[in-house]
Structure formats: structure tokens, C-alpha cells
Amino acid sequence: MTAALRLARQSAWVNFQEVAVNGFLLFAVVWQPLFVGVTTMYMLRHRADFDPMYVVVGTALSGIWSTLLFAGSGAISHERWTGTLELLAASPASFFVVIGGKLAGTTIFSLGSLVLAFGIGTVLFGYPVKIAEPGWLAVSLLLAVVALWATGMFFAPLAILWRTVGRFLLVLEYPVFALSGFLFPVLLLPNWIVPITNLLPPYWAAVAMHGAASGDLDLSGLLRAWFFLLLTGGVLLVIASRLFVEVLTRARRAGTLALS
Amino acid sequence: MLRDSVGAIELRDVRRLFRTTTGTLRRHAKEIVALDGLSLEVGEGELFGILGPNGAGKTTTIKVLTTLLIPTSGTASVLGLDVVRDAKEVRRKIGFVFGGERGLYYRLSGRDNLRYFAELYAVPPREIPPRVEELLELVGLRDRGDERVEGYSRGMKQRLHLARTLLHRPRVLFLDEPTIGLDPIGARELRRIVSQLHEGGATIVLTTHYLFEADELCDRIAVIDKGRVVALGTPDDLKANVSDLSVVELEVFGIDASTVERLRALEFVDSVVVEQRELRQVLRIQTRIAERAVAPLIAAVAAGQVGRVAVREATLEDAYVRLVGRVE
Amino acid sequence: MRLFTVTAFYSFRALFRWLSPMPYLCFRALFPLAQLGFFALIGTYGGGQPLSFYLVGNAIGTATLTAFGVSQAVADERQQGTLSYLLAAPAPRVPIFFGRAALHVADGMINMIAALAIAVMVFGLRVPVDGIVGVVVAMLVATIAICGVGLLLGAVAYIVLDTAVLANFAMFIILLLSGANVPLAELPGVVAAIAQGIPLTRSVAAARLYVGGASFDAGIGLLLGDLALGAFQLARNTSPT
């Protein structure tokens, strides 16, 4: 256990070197959510019961999906396109431990979104920051970085196995955006989708990170949404532990480990 | 010559199809043999070559056996461990480096790749800093060991992978095409490092396109073509092969193919081979008959058009190209 | 990650163009969709205008996508080397470009429609028939608005870094300033002053100016505002320089 907790680590740390300079990163984690952040807070600001942390928080959320969804789709593809993942497969390391350390580097990289969106509100707009519960967002902060980081893992086998599934992955940015009431309330949406939506970890990820930053959600309610959060994020990394495997199995069936 | 009797390596018939589909509205499924029933057995301590043209399955070999890819029959095994059913066991023990730059982290020095490729071989964490010294002394790259791999010329980025291979001491390495597009310097230096680790002990499989590299370097050497041995045995085994053949080197100016024909046509002419450059070619023949065979030949070609002539003994790649009848 | 989106897109779209309609079908009503039903529902929560106001906004801004196609073509002209035998050759330039933009033009005019029927179809936006001639006209202004930026970005892509990263900036931007999300009047004064220099701005305002019922003649002064900053970016960046 320990020596795979260290292989992670490692393979974050080596990520993160690798991601550090990466432009479409930087792009997920700082320009976007500059955008989203700025324009959101102009449109929602207009709400008598306007709460600045409210955007902070579904900005940062925005961009934390964002990076894990395009790290996390593209991470098995990026190491065969290095031509490193016939080097991981063929050692005698877990892959999925590999992978998942990596993609936990790209995480913490991905925290910059909320650095920089407390930036927008604080900054840019002059607003203080109020947190109801400190302790609790920092909670809710780290479950929810857990669940949407299982998220990525998911993808990750998902988009070397199916690639038309892959490519439509790519496209879950703005719509996952939508569902998960990051920016506004699912209730919004048409009834038939509010169920869909409590599917997705994003959802409790924000249902927990509002409701502690807002005070809105007593300890019972944010209890629930913790408890869900790791439900949905676990059962997206067991089904993604099974996929792994079979990528694997299966490369070394058809000969794909290469780039060709 | 073998060092020791207990085989390192066994290959038994494997097969290895490939699927490929072709055509874009139609789709139409082929198969590829890349292996077909190839059988092999490399002894303990051995530096064993593999040869062949491309597309003769050597690749597919290394990547048996390397567990990664799965054969579509036989069994294949490295030290007595099974490399489908054990693979994680095989995996531990050996090490690979399949030729060119690519399969590094570019962005990382090339200490810190090391670094990181021991944690992937569970390297004890004490033993990580002082083995990657040893090897990046080994491979010549202590000086640049803090710069980033993606300024290494390629010759440096490949010493690296064999530095990177030789982290957890491997019993048994696979070295498919090493030297590949490796200036000569840079080519020589790595084979020098290649005996250095055979006369250490380990057990080497070594695929290469260059004759001489396989005879200078290998115990034993594997022919092989269409994914079958054709011929197994020492240098001199091959050259023995050969040892009636002569080779006469004709140098001639702007020769077209139906001459070439007409040489390979004459009953004393075993086989022919024309080498281009730039606006000669030299034209390697075959021949039983040495140097009778000198006036028919130029005489076969239009006089005049002949300049420097040589004959000489058959080395081991003629044996090679008597075996597979061509080079690449 | 528009960027990658785009790219996936485009690849998709060379991959199936011939082979099936339907993937490609539903990646563009997806594109649109997302955006749209993403800014419109934020914009319905936060209550600041009301909704038909962030359905043509947006509806215009997906405008903004041809711009990834047109600087992606003039990068990967230069990038062959080909933009200079273009130019050099004796033909007119303009028609050389335009000729080359039609393709994106329709598709950039796809991409609206296809965002404007979801606009009236899931969102019930109400479109007057008067009106319709007057949205159709902003559409393509907006278009060719867009293309002129998109061959700025492929030229200062060149020196600068990738065109899909400054494209998606470029997006962001026009987005943001062209009064698609945020009435003009709601931004400081220095940046409304700027957004009156984005190519998309006028057009938003005219195609809200027509779904509103005013005549077509009301929103022409501002579709040729657009219009000419669009010829001025073409003229510049088709120049010889």
C-alpha cells in the first residue's frame, strides 16, 4: 500500500512537471474560468439575494471539470503519444496506480481555478469574501476534488476503448456545466433531467461546495451530499479499476499499445 | 557457445495474427502471420541475435516476450515464467529498449526520468539515487543528467533507455534495433556498452539490421523471415553457410533492371544484390566460381560501363542474403 | 476546452463527412445547445434581462466558432507555405479569400440556425416573420464579421503561439464585450469603449433589434458598421505586407 501511495506520488509529481507548461492546460485552468468567472458574475449579480461566493464557487467547480475532463480523456493517449505506455504497460507497476497518480498531479494544478476565482471576486469586483462555514467548504472542497478527479478515471480508460465515445467526451464541458448547477439551480432545467443529474459527482460536488460556502445546507444536508459525492465518485472509479484492466488486455490482444 | 544449459528463453510454435481492416466504405478484414510458429530457445548468459528483414516478425518477438502482446497460439516463456500467465512476475525481471527517441518524458532531465522509471520497477527508495548515478556513469551522461531530455541528441536519449532499462538489474534485456539511426560514434559506444553488459552475465536478445553489429556482437545468431527461423546458429555457423561462395563486387554506371536480370539468369550467379550510390551502383554477386566468374559478368554487362571490380569471401551477410535472398 | 472540442469536431467531422450525417448532426446541435442553454439558464437565475435577450445573444455569439476554422487555414497555409504563392500569384486577392471563406461562412451559418431553432424550439424563443429576413442578414454580417477576425488570428497565431489557444481566447473575449451575456452599458467605461471595436457587437444588437419587431431598416445602420470593420480586417490581412 505504501509503495503504491509513493508510485503515485511520483507519477503526480511527474505529471505535474509535465502539465506545468502545458498551454491547453493553463487554458482550462486560468482563461476559461477568467471568462466564465467575469461574465457570470455581471449577469447574476442583478439577484436580490446575490452572494459573490456563489459565483466564486461555480467558477472554480467549472474549472476543475473542465481540466479533469480533458486531462482525464486524454490521459492514456498522452502517454502513447510520448510512446511511454508500452514502458508503463509492460512494468511491473499498476497501471492504474500510474495513471491515477498523474491525474491527481493535474488536480492539484486544477485548484488554480479557484484561487483565481476567489481573485475575480476579491479583485476584480471588490467584494469581500464571505465563507459560512470555512471548515466545511474545505471538506466539501476536498471531497469533491476526490470524486471529479474518480471522474477523470473514468474517462480516461473510456476514450481509449470506445473512440467515438472519446471524441463525444470532449463535449461534456458546457452541458455537465448546465447539469450540475454549478452556476444556477438544476431546478431550473426540465424536470425529466433533475434525476440525471444526481448521477453525476459534479452535482453533489456543487450541491456540498454552495451549500457550505452559502450556509444554506445544515451538517445533515451536507452530510447527504458528501455521502453521495463519494458514492458516485467510488462507484466511477470501481467501474474505471475494471477498465483499465480490459485496455490493457486488450492492447496486448490487438497490438495498440504503440503509435500506429 | 553457450554459457549454460538452463534455457533463459523459450519460445514454443507461437503464432501472432494481426487484424487489419482496409478500405473505408467496404471494410474488408485481413489477417497478417506475424508469427508463424516460430520456435526459439536462448540459453542463460547468451547474447543472442535476432535478424531478419522488415516485416519478418522480430519485432512481434520482442513484444511476446516482453509481454506486451499476447500470441495467438503457442507459449512463450522467460526463465521458466510463462509470459501471458506470470506476466507481472516476467515483467519484474526483465528489461527492454526498442530503438528511437520516443518514450521519454521530454519535459524531465534525464536523472529525473530515471528516477522516476526505478519507482515504476519498485526500486527500494534508498537504492533510487545512487543506481541512477551508476548508470547515468555507465551510459556517459552524468554531465547532462540535469539537463531536459527533449535537448538530448538522439544517441544520448537512446544510452538513456538503456540506462533506464538496466534500473532493477534485469536478468534478461530485449534490445530491439539499439543502434538504430545512430551516428557510428554514437552507434559503436552503445555496443560497446551492450558486450559490457554481456560479459556481466545478463542475458541479451538483440534485434539489428547491421550484419556486422550481429556478427561482432552475438553468441548465436536467428534468421528469421515471414515470421519463421530460417537459419540458427553462430557467426560462423552462418559463414560457413557461405563458405563455398565467392563475391565479386562489380562497380557499374546507370545499369537498368533487365541487365540485372540477365546476371541473375547466368547458371554461375547464385544471387545478385545492387547497391545504390549517388550515380554509381556496386552490384554484389554471388558465385560459386570466384574470380572465373569475372570475365562472363563484365561481359554480361554492356563493356564500358564497369568501373572498379573486387572479389572477395563471403561474409555474413551474404550468408544472410543467401538466406532471405535480399536486403534492405 | 473549446479548443480540444473544436479540434475533436473537426477531425470528426473530415472523418464521417461522407459516411454518415448523423454524428455530424449531432455534434453541431450540441455545440449550440450546451452554450446557448448554458448562458440563457444563468442568465434566467440571475434575472438581469430578460431571457430572449441571452437567446439571440448567444445565438449570434456561436458566430464566434467560424473563427477557428478560418485562422486554423490561414496557420496551416503558412505553416505549408503556400499563403505566399497566393499572394503572389497574379489573381485578385479578395476574391481568393472570399472564395476560400465561403466554406466557413455556411458553416458559421449553419451553426446559427441550428442555434436559433433550439432557441425557439426548447427555449420558445418568439421570432416575428417580419423580422426573420432582418436575423438572417445579422447572422451573415456576423459571419463574415467573425471571418475577418479569424484571419487576424491565423496571421498574429503565426508569431504568437497556437491558433486554437488565441481562438478560444478571442472567443472568450467577443463573447464577453459584444454585449451577447452583459448589456454594454453594465461594463466600465474604458472596456464598453472597446466593445464597440469587436466585429460582433452591431450584430447582436440589430438581430435583437429584429426579434424585438423593429423593421429592417432600424438595425442597417449597425449591420454595416460591422460589416465595414469586417471588410477592414479583410482588406488589412489580405494586403501584402
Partner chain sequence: MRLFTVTAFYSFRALFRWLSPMPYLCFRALFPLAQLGFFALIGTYGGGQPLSFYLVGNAIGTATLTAFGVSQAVADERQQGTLSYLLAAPAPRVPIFFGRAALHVADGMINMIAALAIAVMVFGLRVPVDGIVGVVVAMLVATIAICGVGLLLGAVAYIVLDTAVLANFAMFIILLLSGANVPLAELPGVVAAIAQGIPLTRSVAAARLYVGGASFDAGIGLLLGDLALGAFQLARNTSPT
Contents of the next structure:
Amino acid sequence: MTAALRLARQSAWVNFQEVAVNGFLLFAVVWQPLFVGVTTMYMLRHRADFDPMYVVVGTALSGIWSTLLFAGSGAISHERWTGTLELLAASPASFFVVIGGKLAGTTIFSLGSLVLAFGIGTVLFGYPVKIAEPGWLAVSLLLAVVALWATGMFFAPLAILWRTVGRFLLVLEYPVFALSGFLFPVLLLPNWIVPITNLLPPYWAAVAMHGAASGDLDLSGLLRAWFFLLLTGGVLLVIASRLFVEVLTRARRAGTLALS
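Target state, the form predicted alone; input state, the form predicted in complex with the partner chain:
What follows is just the one chain, with no partners and no other molecules.
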């Protein structure tokens, strides 16, 4: 266990340094949330029911989600492009832990969107952004980050095992924004779509963080959101572990992964 944690920590640190200078991921963490936050606050600021904290949380989640979507779907593909996939597959170190550590580093980096979102509300627009339940928001953020990391781990093997699926993943950014209620309630969507949202970890992340930040959810409501965050994220992580086995099978036995 100690060796695995040390491996994950080292992988996270190396990847954090890499993504910190990656122009594409910097766009996802900084420029996209900046555009989303400023535009949304400018459009909604005159509404009587406008809650700047709702936009702050949604803006932060949009940056975290976009970063993990793109980083997750390209985590293993990047190793193939750089010619290190075969070395990782042949290494005695756990391939799952190495990629998990990489995405953990990316996840930590993506939290810059949260800092930026608060800056948009307080500095650019001058709103007194108040958190109703700071402690519950911290717990919600932690569980949300874990669940979104697990989602990224699920995307990583999919993108390399099936090219068509990998291309499809790249268009999930904005649909998930809408389906998860980052910036507006999902109740505004057609009724037949709403049940689909319950299967998405980003939806429960938004429910938990919006509820804790605004105080709209009591502890029982937050516990429900936390439970489904862990459930949906856990299911995706279990599936991901099985898919990682398939990745190693192709790399080690079939010898076709680098060419597929």
C-alpha cells in the first residue's frame, strides 16, 4: 500500500508539472471558466432571484469537468503517442495506479477553476459571495473531485480501446454542463431527460455543492447527494479497473495496442 501511494504521488507530481504548462488544459482551467463565469453573471445579474454563489459553483465545476474530460480521455493515448505505453505495460508498477496518479495531478490542477470562479464573483463583479455551509461545501467538493476523478479514469481506457468512443467523449463537455445543472436547474429540461441526469456523477457534484453553498439542502439532502456521488463514481471506477485489464491484455499478449 505504501509503495502504491508513493507511486501515485510521484505520478501526480510529474503530471501536475506537465499540465501546468499545457496550453490546452490551461484554457480549460482558466480561459473557459473565465468566459463562462463573466458571461453568465453579466446575463443574470439583473434578475431578482439571482444568486452569485450559484454561478461561482457552476463556473468552478465547468472548469474541473472540462479538464478531467479531456485529460482522462487522453491519459493513456498520450502514453501511446509518446512511445511510453509499452514501457508502462511491461513495468512491474501498477498501470492503474500510474494513470490514477496522473489524473490526480490533473485534478489538483483543475481546482484553479474554483479560485478563479470566486475571483470573478468578488473582484470583477463585487458581489459579497457568502457560503452558507463552508464545512459541508468542503466535504461536497472533496467527494465531487473524487467522483469526477473516477469518471476520468473510466474515460481513459475507453478512448484507447475503441477509437469511435474516444472521439465521442470529446463532445460530452457542453451536454454534461446542461444535464448536470452546473449553471441552471435541470428541472428546466424536458421531463424525460431528468432521470438520465441521476446517472451522472457531475450532476450529484452540482447538487451537493450548490446545496451546501446556498444552504438549500439540509444534512439529509446532502447525505443523499454524497451517497450517489460515491455510488456513481465507485461504479465507474470498478468498470474502469476491468477496462484497464483489457488495455494490458492487448499491450502484453496481443501486441496490437500501439497499432490499434
